[in-house]
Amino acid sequence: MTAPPLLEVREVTKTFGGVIALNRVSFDLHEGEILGIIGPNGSGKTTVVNCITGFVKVSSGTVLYRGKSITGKPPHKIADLGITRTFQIMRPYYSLPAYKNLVIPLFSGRARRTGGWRGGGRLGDRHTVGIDILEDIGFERDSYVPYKTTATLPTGYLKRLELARCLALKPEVILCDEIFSGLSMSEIASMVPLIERLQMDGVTLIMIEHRLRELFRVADRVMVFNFGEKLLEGTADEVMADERVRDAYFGSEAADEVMRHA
């Protein structure tokens, strides 16, 4: 038998005013793959992704989460139930060191009971586990660089910020907003096995992202939104074969070059 959904998202429909940001886009998420979801800018994508984290409720359809609405819950609610997101205009405590921005969800009820934090809940415990959190996703333990004031970070330290403020939580769901966005392609390819063992160590993931050829490496199933809606979704070989996408999106030619890097 086919396990249900992990995440399912129904006749989901957002207005703006009179502009129709989503329009009855329906999906569904399973445990343990990596869904990408690519389309111009403004064809939706980060609408869906703050409907499904609460940063905007939804004007009409439904949310749920092991098939339990989350529709119109606070996005505080929803990451406590183990889902998070990255930003793609990142947002952490700039004022802090990196380290700190990770004391702050490690003080959270989900890492108390999930066990994200060590120890006998002494605030250097939780400075430790953000070290610790911050050397698995690429910082230098041994260096300056998690102890820097977050503000003078370069954006690949950042991104992998915006990781592993997730990670302190100990999340089920990762939604990724462009998390290859601003990158070096030196940085994209030290990133690219960072979501691969997420994976691997049970983290189920949504990415959005236009960088391609790097998504195709990593998703299981890629959906294609255009306009508020659905386009279609499939491999990432049946997504770039189909004509609405190759000619309208991409073009051709482009696409072709898209999958030879694949």
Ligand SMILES: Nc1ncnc2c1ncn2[C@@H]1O[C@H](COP(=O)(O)OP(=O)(O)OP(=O)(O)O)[C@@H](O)[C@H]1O
The other form holds:
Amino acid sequence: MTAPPLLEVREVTKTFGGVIALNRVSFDLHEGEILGIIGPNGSGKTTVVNCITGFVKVSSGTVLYRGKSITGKPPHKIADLGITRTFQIMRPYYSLPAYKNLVIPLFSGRARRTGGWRGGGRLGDRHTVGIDILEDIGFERDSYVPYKTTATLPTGYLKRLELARCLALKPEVILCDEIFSGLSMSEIASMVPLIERLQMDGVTLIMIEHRLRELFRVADRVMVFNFGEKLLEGTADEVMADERVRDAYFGSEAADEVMRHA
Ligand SMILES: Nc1ncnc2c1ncn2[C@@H]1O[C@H](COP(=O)(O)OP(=O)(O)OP(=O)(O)O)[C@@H](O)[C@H]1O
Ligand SMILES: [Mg+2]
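Having displayed the form predicted alone, please output the structure of the form predicted together with the named molecule.
Now the complete complex, all chains and molecules, led by this one.
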């Protein structure tokens, strides 16, 4: 027997003026899985995350979480349910020390209820909890990285900080919008085990990525968007073997190259 989906996106359409960013997109996200989303620039990947998390209102269609509609709810209500997201265009508080970026999410109702990532109830000193979360995802406490001014941190740490903001809420779902982009191969190599650990800890993830080889290592299932529509979904092998994906999107040689290294 299969478990009911954690998240159900049903016939979601989003238009911006004359632009159809999403056209009747439907898919399920199952508890515990990592679902990859790939597709060319402008194909609607970020828009689907914005629709799920309430950052934009759907034009039509519904989004269900644990069987209940969350369509049209504001972002803070959706985050309060444990559905969190990272931003493709990061907007941390650059002038603050890194750990202070976590103080605001740690003051949210959900963080107070749950105790935050790995927390056990009361939050106590939020600065300490923030530093603990950062250390847990790779900010070296001994070299004072959590205390460094955010603007001085390399992209690898900024991407981790995006994840840390989610973790502060003890998330059930994290929607990662290009968490690997802008990272070096070694930075990605150190990020992959982190994603795998989140999954082992019970977090369900959607990962939007252009870095296909790295995505295919962690994703249980992949969905392809094209011109605001879901072109297909399947395993990485199934997706890359599909003629429409190979020819229209990558070119067959590029597709073979990706799969050789996946
Ligand atoms: N706030 C907005 N106002 C107007 N048009 C928008 C807005 N957000 C997205 N769009 C348009 O919707 C379409 C889908 O954009 P979206 O950002 O979802 O693409 P994407 O797949 O995430 O692309 P990328 O890979 O470049 O991040 C594009 O044509 C984009 O210009
Ligand atoms: Mg995008």
